[in-house]
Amino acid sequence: MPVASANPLRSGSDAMSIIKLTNLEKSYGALKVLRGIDAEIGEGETFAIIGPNGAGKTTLFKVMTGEVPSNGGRVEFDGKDVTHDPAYRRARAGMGRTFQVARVFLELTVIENVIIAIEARRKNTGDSDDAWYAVVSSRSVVDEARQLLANLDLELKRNTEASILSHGDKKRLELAITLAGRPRILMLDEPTAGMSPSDRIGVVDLIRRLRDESRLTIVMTEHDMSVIFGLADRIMVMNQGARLAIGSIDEIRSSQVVRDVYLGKESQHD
């Protein structure tokens, strides 16, 4: 049975929901990866989504992203159904992704790929002020480059070559490049997968941070609990392509359902 969440202000209602997700289905073949989930994301909201390995977290992701079509459902974002736009609508909609693998122009340098998004970013809104024959960035977009590298804490590498970056910061530095859309809406796969244990602290810290500051709705996925119960405000977990439970971490943790396909796992190491 679905646990329902303690907290109404973070419950997703309608009048504060910028994600909703009904019935959503997706299948490969004669394998169904998504059974019918719904789900309601409320702004300014930290939602989390867990399980086990298989369990769809990923491909629940890309359908909500529009990476790859849904076979069935809905995708509400801010109240307008995007269930058939395309992954680059949904990103202009404000919709900023992450990936387990941090997605990056490796052959430049970290400042060039943060100026390539801000650019990309001012073009689609109209709100440019280099000419399209321009060559050499203008003064506002680098000042605007620079912040978010500060930001980061990667403003003394902006002339690294992003090829030599360790993993952590090629994690922050996709983060930057995501941030410099200005998403309503962050969404995080993985965002600690493969980092030592002092990257992982300064993510979390990091993530915290801009949630604070400016306000984001945070999704993500993430196997390690501390990060998740560090971070989240209510936890969707799923198993088997379908929705096992949903509710604040208190009511996770007390799942006796949750406990025996997933948290039990765990916490017969602790």
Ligand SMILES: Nc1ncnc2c1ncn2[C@@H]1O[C@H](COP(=O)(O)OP(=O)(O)OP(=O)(O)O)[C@@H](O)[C@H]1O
Contents of the next structure:
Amino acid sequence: MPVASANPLRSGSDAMSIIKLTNLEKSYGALKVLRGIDAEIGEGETFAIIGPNGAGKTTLFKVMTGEVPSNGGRVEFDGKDVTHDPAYRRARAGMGRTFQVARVFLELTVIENVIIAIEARRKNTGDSDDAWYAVVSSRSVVDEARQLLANLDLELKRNTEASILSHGDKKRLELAITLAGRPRILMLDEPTAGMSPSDRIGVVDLIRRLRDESRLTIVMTEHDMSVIFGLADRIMVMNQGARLAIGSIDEIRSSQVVRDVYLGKESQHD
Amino acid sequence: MSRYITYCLVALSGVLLLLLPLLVNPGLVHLAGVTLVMGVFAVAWNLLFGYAGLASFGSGGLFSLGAYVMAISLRAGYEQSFLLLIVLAMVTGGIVAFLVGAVALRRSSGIYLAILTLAMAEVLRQILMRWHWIGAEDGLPNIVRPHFSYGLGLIDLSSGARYHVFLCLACGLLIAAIWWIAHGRFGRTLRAIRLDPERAAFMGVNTYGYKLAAFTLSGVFVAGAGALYAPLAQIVTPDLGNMLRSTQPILFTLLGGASSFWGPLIGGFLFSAIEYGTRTLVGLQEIITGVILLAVVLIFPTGISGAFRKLFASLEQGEPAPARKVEVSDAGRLGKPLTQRV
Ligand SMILES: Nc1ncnc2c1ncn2[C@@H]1O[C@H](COP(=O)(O)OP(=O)(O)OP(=O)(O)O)[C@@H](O)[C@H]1O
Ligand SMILES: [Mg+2]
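Could I have the structure of this protein in the form predicted together with the named molecule, to go alongside the form predicted alone above?
The next block holds the full complex; its first chain is the one shown before.
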């Protein structure tokens, strides 16, 4: 059911929200990394989290996905409180994520990486057509894996060991693994970091396609403002663990606070 | 290509083992039988280590458990149900492994898991040593090799040669079962968990559940090996579960290579061969064995099977194995073994 890019749901907090964060707190020892984050992300929305290095973006991802426990507050996913659910439950419920530094199964080949992810999903959803005694992955699993790799321009490298892939290829493979789980919400931690400009354009195109064709909700962090401004419906700006601002691209662009703390600094770097 | 060579070698070795009583003296047949049982033990241990990345140092406890279940039942006269007794021993091993794993895997991995499992095995050994009903320190001697009627007729395993044939078939079945577990979807998922448990969790995999299942299954097969061992040795003692026994599969695996399914088995036979070859060199034996082990681990971090794989690869391509195989060596540390191939 492809949804046209003029998605009526993609209009912000008044839409039905798929993620709701309430007063999220996280500390590492004495270091407060998240200070009472509130946010709602609507179904089908592309939501970007920006902020300087160390702002707590990755930590927010970790708390949302269950990689680390929060020290306070609530995470709701699809109307349910998942604050205390382990990561694998949240993944089964439809949260997919990539890591800032791509994590794939390095010793396995590209296609094996994807096959494992597909088989995990099929097992969890109970639509596996494998015979119980099967050793080799079924035809349909392999076909699905190849289709997915083809969509990500990785099909020719399917028998390459993941450890010798280039940085950009690893990032795309990680995306393939994540998409193999058919998530409802895709959380991308700096999807284009360290990529060549051409790879970057490819990934941005891909994210746009996922957003427009597959009705995926996307939450992403990114340092490249052109990527953010080209993709996001709404932006949250973080600084030192706190939410500085939240709103549409125009609202964020015109916000004096944001300009002072973040965008200003960013342009000084350039 | 090297996959077919592997299968041919396995089949050939199986036939050779089966025919061994016709070829060599009973002493050597017995040694081969013990090695085979220990090899199954090691392969079952490596299901945990090489696939799930969990190092247990207490598997000797499960081995002795299986052996004791078999010994007690045979001495109580349940010879007739011999095949069922093997299953009983395996189920017992599975239950105990499940209970230990449920506690041990909750929080611990790496060195903590190693120490915890070691302690559990020691507790079991202390119980066996103090329990007079099962012979305490002296164990249970005079275990009969069974002799039972089953469907078609009488099966008599009382002679060494006959038991050897049975042993080969039973071990073959156990190994086939482990192979099947390791190479199917379950085994693939275990490998993923070993390589990156968090990534696996974000695919919706309950890593704790999988590790516990692997721990339990490994226990099932280790106890199965123990059950087959009791009638072979015809005596069981608490020392079957001591630290030395627990380290044996680890040594086999280091020697043969954790990254290969067959590595531990190859390592086992190599180990026995070294021991046999040096049996007259009293006092030097351990030193020689140790030096060889050290040399293999240093020169071929992927074990003998890894060395062979490199050889095959270079023969196929007419050049040395690709450089990327080299970087595998730094993964040879505990809990993170190597590439996984057939
Ligand atoms: N495991 C940890 N233990 C202690 N401190 C941590 C830990 N992880 C992160 N931090 C600290 O928390 C703060 C936020 O880190 P985080 O990785 O979330 O920032 P970020 O916004 O993702 O930054 P970047 O843009 O560099 O990716 C930093 O000061 C970091 O040093
Ligand atoms: Mg980050």
